[in-house]
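Given as structure tokens, the chain that follows is alone and in the form predicted alone.
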Amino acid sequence: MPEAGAVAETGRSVRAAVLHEIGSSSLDIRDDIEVAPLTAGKVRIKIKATGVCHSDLSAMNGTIPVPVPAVLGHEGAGEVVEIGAGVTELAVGDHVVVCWSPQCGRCTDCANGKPHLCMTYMMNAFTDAPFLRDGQSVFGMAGAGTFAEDLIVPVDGAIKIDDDVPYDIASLVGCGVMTGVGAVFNAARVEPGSAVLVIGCGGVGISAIQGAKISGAATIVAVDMVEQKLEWAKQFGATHAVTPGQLQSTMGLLTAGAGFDYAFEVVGRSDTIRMAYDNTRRGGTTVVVGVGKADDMVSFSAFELFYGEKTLRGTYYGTANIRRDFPRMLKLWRAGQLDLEGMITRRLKLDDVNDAFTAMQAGDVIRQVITFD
């Protein structure tokens, strides 16, 4: 049973954009979805806010594996307007963001210092479904389904906020920032005075820029091919901002041929892993942030690999510890350093995340955010 104080709600039709099949291009919004009911350790939040980050695009299309029919959304932030069996460490009315790979705190990735590997709830999203339509089961996106006004998470997988952050902020932390100023914080650890390169300029891209520039990069040179996403680089730190053909002799400029200190890869394919490896100087580090196919498969020769003595690695969301990286954020974003708002491009309803994806996939916005108030 819910703790004293909870509202109970269990049953309640809630919207929500759902996805009925891999590889549609498009989103059914329907009003007949119902959140399943509240068991033990769990919380019930009442969803305020939630960006439209592209893999939810990449989890329509086959590239991030979802169990359908499903929920999609999973950056967002809300209300806790339900707690629990056991649940202590949240309270009704409490103000979280949504965390989408919750770290347990128990395991032995957590244990090691590697929260950001934790896997106590991920395989819950393909066998645990937060929502129901007609007594059948209806997954969340990666266990979260933040495209619906309310939903069900593991006490883990929210993470308390002051009263006083706008929802609207609070819900890119708890993807795209994180994942992109964490690669950059975390994963890469970057040096002041470096020369750093971003290789695609969405929301996670920019985030990357936001991070090395408050690291105290002195080069960052960003690669986009839609000229617009080039300008809203230069707008958030970066000190150059050119095509993938202008790159090469962008590079033996600012870095007389050496290539940069760190390169982070933003996209998720073989050819731009590839092209942020070889324009990384020897015995610096490339970072993978982008998500990419399964069957996209890169070449590295063993020679290179040997003579280069180059850092290649993933970050999986942003190599983050969530307890702690997620309240950094929002510090960083209250110093003015992390410009959260100046991200933000459109504003909309549930009833508009259709034409979302296609300005996404257009390079017409950073980051689109779906309020539900």
Ligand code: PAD
Contents of the next structure:
Amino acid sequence: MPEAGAVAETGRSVRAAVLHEIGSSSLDIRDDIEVAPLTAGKVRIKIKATGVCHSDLSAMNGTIPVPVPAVLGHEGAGEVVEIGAGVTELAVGDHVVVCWSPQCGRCTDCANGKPHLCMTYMMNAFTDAPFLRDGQSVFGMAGAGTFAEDLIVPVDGAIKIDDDVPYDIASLVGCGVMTGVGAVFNAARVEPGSAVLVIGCGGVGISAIQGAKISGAATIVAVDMVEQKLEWAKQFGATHAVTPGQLQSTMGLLTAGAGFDYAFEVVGRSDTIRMAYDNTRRGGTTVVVGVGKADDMVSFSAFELFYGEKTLRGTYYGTANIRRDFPRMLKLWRAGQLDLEGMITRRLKLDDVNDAFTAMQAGDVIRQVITFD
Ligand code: PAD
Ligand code: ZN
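Having seen the form predicted alone, please provide the structure of the form predicted in complex with the ligand.
Shown next: the complete complex, the earlier chain at its head.
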């Protein structure tokens, strides 16, 4: 076993899926990506499973900024195989979930109880490349890059989990589940008996539906235009599932026209944000979970903002305190309240990652998980 701080295995090549250019419709799967030298305060993780999130697609099409070339993937779990100098919180052999927005625990945001807003590591994604190719930097999406066999992250970007949690289940906690359930628990704080609307039933939306059910929502209306998504939404706790065209009459029927107590937009578009806001009751809360384009403007009239007295807010990473919330998600999974197995509708290998984006866009899947042998 290498000593702490040793660089015994760095410099070797790993298989990884690389985005070369923004706007490219596919990732390049190659074997010549080197893991950067392990420096102090970081750990090397052997990735065992990684979910495929819509945000990966959004990095490809330029919605989410990512420096290129970059290894994409940010929803991963694996085993710590090497630790850098000064790392005491983790040891070789630990099982971890990768966190794409590490929380330092020391900055003003962390100290103020808003660790999800921690900026300590944010710019590292653009300056601190975890990979190399021919001596040139290869970045990692959001400072992660889980579409790779090995990955180097700061110790705060890896959260230890129990050894008996399957890696595919653990990987989902790293983004989609934390974000969707966290939007309900932490951002909206949905109360028992509430009427909840969830627009968009992908991995994140289905997680929000599960979170609403756990929170005791009495009515959970799911909206998607894909028929199969509506079926799945009901299996995961939606009391009603409708197409966008059916929403207005459903809202009228279920809330006497008043609107929902909480509405979650889980698509990332101005029109669905508007739809969520319009279907929120006066005094209710609209939560923007989806990540939309920087130039996709949403407009609100000066009068309606006053009159509706609605809370309109975003949620970054499910407003998570990851050291509290990753274990919390897994406790709910163990208790049988959060169905994570059921969310994995397709398993694949890294070589099929481009096909995963096709399936995601066709609406054929909830979550796809890539596993590494
Ligand atoms: P997904 O592609 O698996 O699911 C999106 C769903 O929305 C699909 O079922 C679509 O059919 C549906 N949809 C698309 N357009 C509409 C529409 N007009 N009306 C109703 N339904 C529609 O994506 P996902 O679940 O992986 O991610 C969803 C969003 O959440 C996406 O924008 C992603 O970038 C964002 C996200 N945000 C955070 C965060 O920190 N806030 C974290 C992770 C993902
Ligand atoms: Zn994600």
